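In structure tokens, one chain follows: the form predicted on its own.
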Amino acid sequence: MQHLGHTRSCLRPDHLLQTPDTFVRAALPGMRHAYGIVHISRAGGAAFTQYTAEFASEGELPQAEDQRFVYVLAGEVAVDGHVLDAGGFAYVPAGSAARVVAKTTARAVVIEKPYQTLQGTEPPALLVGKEADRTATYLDDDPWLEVRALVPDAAACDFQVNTMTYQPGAALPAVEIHVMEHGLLMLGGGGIYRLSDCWHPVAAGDFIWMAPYCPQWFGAVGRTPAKYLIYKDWNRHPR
């Protein structure tokens, strides 16, 4: 419910905070029995597109011209016949004929990006997996800050997608400023995100886009862990 036009959503030249009260759903071309909540795209200044797909049973995404990453939030989604439930993910190469079809009502993160070739490497192949099966590592050896890499750190891959889980009170050790841009969806818990010179309270369901060189920092607040899914471009020269 809107309260006299108030929202935590905020747009600045180098970042976007989009909260669920401001989400707008629309069927994207080629979708069947599904809607998309477009969080960021080239129209917003990003070099990639990220949206949440909301499916009815048997809902389907169109074939993607660009490479696509899918992370299931709820329900069951089949990617090229592989059935994924919550926490399941898939990487689909550009131009692949792999179908993305919901087996039940479902929700999924979808990230699409034109593939940047790299001389001497072959484009990555279809990949499916489960977040829980990925090896956990710890940022700066801090066991209260867990990272799980969902896309291999291989030269063939031009982006990465990770989940990051912060125990209550955990925080990034420093403000980061870098050439990579981010798309981030809060999966659980909450905290404070510094973006440029703004300090934003964030909670599960919020989306954040960070432009290249946007100062950024996060600290978890509350009694439950904070967790998010985060995208960044990677392994390519920034020219």
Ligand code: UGY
Second form
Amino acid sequence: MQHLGHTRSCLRPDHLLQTPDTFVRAALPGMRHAYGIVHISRAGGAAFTQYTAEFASEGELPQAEDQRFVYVLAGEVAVDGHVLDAGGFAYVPAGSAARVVAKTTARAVVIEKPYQTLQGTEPPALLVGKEADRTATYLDDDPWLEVRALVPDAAACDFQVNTMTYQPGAALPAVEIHVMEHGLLMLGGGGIYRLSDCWHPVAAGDFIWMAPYCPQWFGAVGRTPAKYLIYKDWNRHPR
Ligand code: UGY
Ligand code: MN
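In place of the form predicted on its own, the structure of the form predicted together with this ligand is requested.
Following is the full complex, with the preceding chain placed first.
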């Protein structure tokens, strides 16, 4: 289909909306039978890297220099021998020899970030889990806005990854402006994302990066819940 140069993708100094029509696939060094769609990285102004890995069966990621978080979107991926399917996730410490190997054709979110040590704590160990087993909490006690924290809320962990599920019509209670940056992948449904002074219609498959202090608000629109996976830096002094 000819789009005549149109896309919803949008790059601003404090945010990026990247829609699937603008995704570019490339094998990253050391990947075997896999491609990455790099959504954000240092080159784009972020302090972390987020990409979607698309695997053929037996596809594999190279060993990461930095700590790594993996969330399976489709298919089966083994992390250090633990087979994860959709909604399964893993935290892999920096320099770990744990292998990330697809057992089937698969897709996964990968987030990598240099680990920031914290005096008095030991770096976190490898962890695997299932989103469905994580306890749901409600943002500001709103039963229409469910949050599941995938990374343990421990001082040793220097980032968080949560899923947020909005019933149709639910919205963030206020415009947020905070020092943490976000990497966000829309997993289902859609709505309106306010980023800075832009109101973007968004849908499943879209990626968003929000720089520190980017004003942000989301309201779910449609007949099905809107759901996203969201990264933020956490637990460290912003010096
Ligand atoms: O955790 C957060 O900062 C989250 N409420 N932000 C967001 O959904 N844009
Ligand atoms: Mn936020």
